[in-house]
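A single chain comes next, written as structure tokens; it is the form predicted alone.
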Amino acid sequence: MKSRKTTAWIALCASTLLAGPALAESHGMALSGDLRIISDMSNPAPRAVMEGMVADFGEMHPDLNIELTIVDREAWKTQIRNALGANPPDVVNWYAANRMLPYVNAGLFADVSDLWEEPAFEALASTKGAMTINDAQWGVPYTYYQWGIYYRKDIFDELGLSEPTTWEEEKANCQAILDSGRKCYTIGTKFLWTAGGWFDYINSRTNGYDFHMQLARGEIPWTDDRVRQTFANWRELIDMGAFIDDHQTYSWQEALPFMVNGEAASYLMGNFAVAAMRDGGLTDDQLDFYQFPKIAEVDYAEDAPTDTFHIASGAQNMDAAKEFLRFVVSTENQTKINAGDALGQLPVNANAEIGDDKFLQQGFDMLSNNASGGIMQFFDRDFPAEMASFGMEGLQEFMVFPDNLDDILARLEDARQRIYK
């Protein structure tokens, strides 16, 4: 295990807390009553983590009755607003940065700035920006993870390829892979968001982090020539035939067999996919990871989505809710829930330990030492929800029908003018 003693990337939204395992007890609270929590950690491993956290917190506060409801992750995206209305729970899962905005503006999330003023939260400075709207903080992060290109090292070795660091090297590798009868990349765009990852990386590598975030805030037209250059770079891969056929018919999981079977050599994806790749039969000798290569002379920006807990503004047990948030980000809990046999992601506590898993180590090193451009939360989190929906539809259409670009950009620009107005 490796202890995170460094100060993680300033721009991120994922770092830290000095609290130890006895953090909740340090406040001297005798918690009682009911604590109602709704979580979207519905996949098997996250569900076990969530249930374990509740059990551990319950042992610390035996007079507290905790009611945990776990809902489907996708369904929660449409249910959360209603759930936060009449008779809301005390604590809910959600996401950092722009994805908080609708619920902050609607007065549905509680201001927890007082937590962030506690001495223990000084070490959370690098995450504070992602949790801040209108100079106040509205929740705490509990995990984050890197994105990058996961690839079949055995195929690269067979073809004599090395990890690319430039766009030209990426395309040269791709051509060699295509010449061997394989596709360069698997992807499933059936649910649209995976195409957003490709746009995030190509746009930020082409135009830089600041430009990408200005586009996300609606400050730049989609018809801007710099946006067109992003799509021109992307089209170079599309025209090569780099992506698997009919990707619009597959979910991201359904696209995994192409890589597992060796029909495709790599996958631009978040670290959560590693477990599925291993379950599919790939060994760590076959599987490796590299940072998305440089396109233009701009600093590396990285997608590192951060998941969060929030207190409903109508919470009935505010003391218990705040104590739970303190517990979530404590050193011991962060080490436990982000371990390789749990979430398999990166802890938000700088004093927590990072698992021996090589992908966690590589991801932490990349985000700590080579993400000076900035940290993106991901397309459907950085863009407002309605714009993200229109945008991802356009991105998927572009990947299938690149000749439609002018029409796609015109539609996205119309949506920008309407949505951000």
Given for the second form:
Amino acid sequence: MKSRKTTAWIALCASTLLAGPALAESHGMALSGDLRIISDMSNPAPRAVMEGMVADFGEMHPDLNIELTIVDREAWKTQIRNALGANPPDVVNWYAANRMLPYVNAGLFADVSDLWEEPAFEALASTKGAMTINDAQWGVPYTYYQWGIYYRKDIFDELGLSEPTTWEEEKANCQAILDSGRKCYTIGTKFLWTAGGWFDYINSRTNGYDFHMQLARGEIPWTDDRVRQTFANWRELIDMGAFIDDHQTYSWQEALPFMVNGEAASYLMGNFAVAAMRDGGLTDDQLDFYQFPKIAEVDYAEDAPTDTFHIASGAQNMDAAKEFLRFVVSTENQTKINAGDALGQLPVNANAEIGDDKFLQQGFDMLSNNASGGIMQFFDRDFPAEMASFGMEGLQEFMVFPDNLDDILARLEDARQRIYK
Amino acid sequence: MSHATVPDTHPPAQRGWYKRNEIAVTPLLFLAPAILFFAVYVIIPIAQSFWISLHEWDGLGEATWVGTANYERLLGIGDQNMDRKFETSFWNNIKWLVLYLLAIPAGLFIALFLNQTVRGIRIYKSLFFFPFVISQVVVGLVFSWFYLPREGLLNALIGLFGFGPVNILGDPSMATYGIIAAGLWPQTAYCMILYLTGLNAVDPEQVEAARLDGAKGWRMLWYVILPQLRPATFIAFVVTIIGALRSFDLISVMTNGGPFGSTRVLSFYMFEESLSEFGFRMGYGAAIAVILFILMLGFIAYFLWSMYQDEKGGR
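Complement to the form predicted alone: the form predicted in complex with the partner chain:
And the full complex, kicking off with our chain again.
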């Protein structure tokens, strides 16, 4: 995987947005026939967005008969294999980075590098790396979202704390929160991946983005001293009792009430958690966001998982499929679908407008100006599937029984030597 | 009738092939659909599983022949350690097998208790049968709420007696037992129904005779009732063993195999390796399936053998 030091692009493109000519959107082509789309945007808000996109696209191309199937998001993770196998649809949803590797290797995703060479796609430079395998691009992104620490501003104010920027401040804050009878962080690790977020951040802050990606590619043994340093930093928090008890029993949603009830002060999560926290009754005055603090002197790297559209290599209507992908990433559509009342996430097109929401604004600012280390796709998308499942299980065990670390690392190293051949 | 004037000089027409072989062919014809479906849905997939287990395959591309490498990794043959996940899963399966059998005596005693004629007994019976009617997923959910570390009813109950809170499903040493306890709830109901029907068939004359001979209580149960319940016991034993080996939905709902994989059983591990989000190692999953199959085959062979013995004895 290529390094993705491309975030400067966003700033560059954004500044030239108004000055430059409007990007050519090739709506002129007359499309006909059928376009079959299978989408995994099954949650209520994304579903409305997907249906809206199809309606808009259908209006532009009245002769095109669009057939949209929406599949449950979790079920799609396993169904995509069958769907792409026999009689594949034209366009499908999936995820960036390593997650698309099996389908690229099996030749099930179509190479769309030609789209990426079009001038309109320059506005997508920040996510190009995540869509690139073997020097070719295999799909287009449609949304992404930042990760970071969401915290109860009212609790911080009550204790006189401010947003920490260094590991020392983070720990000092946490101690103050603990002294007030609360927990610092809520987390639910029943489904494992939430622990991956903590590892991504502590490891990339301790050893840097490049080290983290080398570890993901299996180039560094898990028993390496630098990896141990990551766990040692993490352990400082665990030994303080910073995390809520019994987190191995909760899903991430079940861990939310701790934050909503004020029993825990913060949550390392993706931006999608904001909607759930607001539903839980937290107002924007009570809720705020800060970037994961610095640990060692390395550039900030950020988790910003990207969701994508791909064309199946067996697509029947390649022209319409490519046109749909162009439409998805177009400036207007990106502004529309990522707005606060739609997906409420970050647009992938640098020329698109960010939704009027303080978390989106902060997240965009952070990813544009303060993530010079690189953009991570998240533990379970950067690491190969089998390593990710071994790894996340080990991370959960470490969070409950930190003394088992040697055994965990030996196990992960064993797995690494077998998996990356 | 009226035209029988010309004698028939032709020899009798040759009967068709089917007519001649009717006796031999008809049973086969009737069996054919069943044999076909059994072959397509059971026999051939078993053979395919064996075949896949000798390959490395991600379900998409070409399968690579690896011989017995999957089995060697599972069982730790050669210079590698036994797969720890497999080891945990295997011992959890054994725990399930042994503890799940508790459903049989429990079901028997509830059945004996309910086998009386009082007002409204049918309501009581259906209440006891209720857990078997609801889906395993619901049972799993109900029990995981019951076990919740803070709000759960269990902790409220033991709190009354002054014991500290426990997080059964979060503790790797207790989680499996917690799930088995949840599984026993519907399984006991199932065994109870089997025994209730069995008790209907108990010969009252034998009970009467035993009573005259002075048998009661445990001796009556052991020497008079239980022998007559043998068919029910056999069926209860079969469904319980099979149920224990198939345990999957409860684990998936209650712990998802966790914490850190301590509640996996073979069927869950097989699913994880081959079909879950991070799976698609079809060859390895198939190898686990084959081992599970061999385990089950041991029990099934025993059941078939003992049924065969019964049939022979009955003749």
